[in-house]
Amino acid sequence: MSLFIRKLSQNNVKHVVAKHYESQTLIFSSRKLSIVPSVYDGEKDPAPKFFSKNVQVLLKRLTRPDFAKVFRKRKNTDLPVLRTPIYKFLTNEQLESEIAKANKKADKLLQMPPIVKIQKPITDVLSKDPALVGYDTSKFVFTDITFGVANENRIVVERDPDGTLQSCDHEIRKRLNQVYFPIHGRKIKEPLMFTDTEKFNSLLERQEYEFILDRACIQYEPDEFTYQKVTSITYQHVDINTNYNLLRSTRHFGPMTFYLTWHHNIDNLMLELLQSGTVREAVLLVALRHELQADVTNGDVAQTIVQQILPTPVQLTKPDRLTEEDIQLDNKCVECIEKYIVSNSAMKSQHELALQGFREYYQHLIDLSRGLQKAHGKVSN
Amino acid sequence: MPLPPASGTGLYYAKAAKSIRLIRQGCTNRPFFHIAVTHRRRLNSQPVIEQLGSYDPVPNIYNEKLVALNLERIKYWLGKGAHVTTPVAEILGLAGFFPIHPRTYMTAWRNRQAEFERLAKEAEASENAQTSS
């Protein structure tokens, strides 16, 4: 192997590069396997926080929609045939029209699934009766059917062969809802790729973030300890290998940047806001975390900027023209995370580089966009 | 042939006697009920007035028997004066919408009976068979 190695550094010098990154991820990749899980089973109920409108706003804002992901066509199993897009002349007020349709529909499509709080186990006996020991073997299982109950509402009760009545639990009434009410996409045995870790890992692994997801909203109620674990998983994978993009635009961001707020965990995510170059949502992100957790000490200051970032439009690229006002909002932007750098960051140095990279690209932005105008003869002073 | 609705197709005639029992709808060797409403003097075999629910007695793999009831439209069937057959009246029992049908205690009884004279018969056999060696 040794040999091997030399023989390829005598040839070429990048072949060993790539040698020692993939052993690195190697490493990596054998420790990742050992994510802990952690879900919301503590003292305090993520619900509230997690439907109060600055939140959903926030999150819905930070999950950076870009419609052509939103919208693009995942399967093609409904349609024989792929149709080819409409092209029609549009008025303005037709063309607003529609795009106010867009609006909504994409709002459908990016509902997050809801964070609450870990279900109670069900313990309610209804009768015991001693006289019934012997009647049978197995135990019988009675649900109510009446038309238009709710699965959540349903009555499901049990008759133990030792007589007694009882509320069947979660796992029970969860099994017997699918079997008279089925979930369309939901199995009755859960599927191997949730109970198998090395499935389970694999998906990870090859970086499948969505379909897990997506799979585990269908197959679990979200206060089950199945959901939340393996959304757990999922989340805490993609912080570690900053996969961020994988997830944007889909109705998981924002779950997911709650979770990691939610558990202290967030320097990654900024680490990667600020290195890619977006101030306002790292700004959206410390609201966030002030809105959670109470912690910062400048998030009043956060939640006023946030104020003026809301109604301008998401910036899915960078900018190649800048206004004054933009600049304006930008260099608050700046002195805002500056702040939260010094007194919150758990990653201090790597920040600080990362903002001072971005000043540097925004001091060329600012003079290249004042330059242009200058020679448009557009400026006044 | 699909099943008919749970509505049921069944002639319904608002003075005559109803009756809620189960209705064989297996196949041979595989016993699966529907509870359902019907006229008294009506045959098992005739399409019944409503489906209320069904009843399998085959335990499934976790050993359960499932029951389904519509428990609104039972009460409505009641409310009307629909007579209940043994059967039905005793899984309404042990769902404990109905008090414990009598059946029921005689049959557990009778099985724990029988449970304890095996046991006895087993206790006997043993105790020979440790004398005759």
Contents of the next structure:
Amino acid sequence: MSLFIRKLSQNNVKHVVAKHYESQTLIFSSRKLSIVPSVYDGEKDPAPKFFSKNVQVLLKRLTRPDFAKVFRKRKNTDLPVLRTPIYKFLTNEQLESEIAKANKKADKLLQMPPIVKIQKPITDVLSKDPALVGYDTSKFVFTDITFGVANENRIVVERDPDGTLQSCDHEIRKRLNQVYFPIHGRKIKEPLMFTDTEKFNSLLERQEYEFILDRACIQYEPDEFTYQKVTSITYQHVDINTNYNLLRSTRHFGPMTFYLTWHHNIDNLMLELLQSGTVREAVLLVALRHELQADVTNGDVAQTIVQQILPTPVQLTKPDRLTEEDIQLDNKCVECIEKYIVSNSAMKSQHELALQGFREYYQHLIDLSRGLQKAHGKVSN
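Since the structure above is the form predicted together with the partner chain, I would like to see how the form predicted alone looks, so please show that one next.
Shown next is a single chain and nothing more.
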């Protein structure tokens, strides 16, 4: 399903922005914006691709984990005061152990919400008993409340006034499970932030993306239509405004990147990566597209380069000097992106201009690094 944006109203608009692509012009306003959600309801099931090892590795690396953001202070009403920090003197072995614990905790905090196909309606009719017709005007619902049974496997059935006994649909099952086995933070009645359009749009305008997505994960199941609608609109709003950094180093960046790639809409993200000089992540994005769509001309080359990128440290900031190994790897990345732009990019002129800007900056950095090596008596090969 393709993504598209249309102008909703000419009235009461702050400003209008036009984006020019090769085949179309998309016009939208900063206030009156209509985003059409695209959910995972097609014939293809995204779950096998999302949970595959290669895709998970790419998404986690593209998240660009930064401990300063992962372990940042958060608002928490359960804690009346901030915890007092603890300082310790550690040996090298103890320090490595603590770093390993921090990495494990960061992986847990960055665990991505699953991406699955929209749930299908439950229409299982168990029996029909004509003798019960007219017995009552209301439905009777029967719920298995055995402790320890997973909610998705719990037996919940209803007897209709016409004597039909059938399995309850997802909405009734969810409500009854919440009554008997409540999930902390989930409300039986949907929060206004999801049902009131003005409140939801206000959160988007204030760029409260992480709050929206965190709350959606608590309130809904990943295969619910409302969950996928909310996340789809949020991801598109992030993409339109190129606010990717607000979701980087959070558990939602991977699903957003998967969503954009699955729906053939990675051009803005690719442009942002090139403009920020992270060509290695741009190659990871090319490899991700090839994993999901298999339509990249040099996809095999990108996947080969990925194996060289993964052992290197995550680039949280621009480097101030380079090694010869870095130069060789980045040159391979630039060549890979050049071929991708020619064969697959929908924003060729913008991508080429951004890549040219990176080349000029990178050449200056190469000259500086090699000049420093020469000054210190080190001759590069």
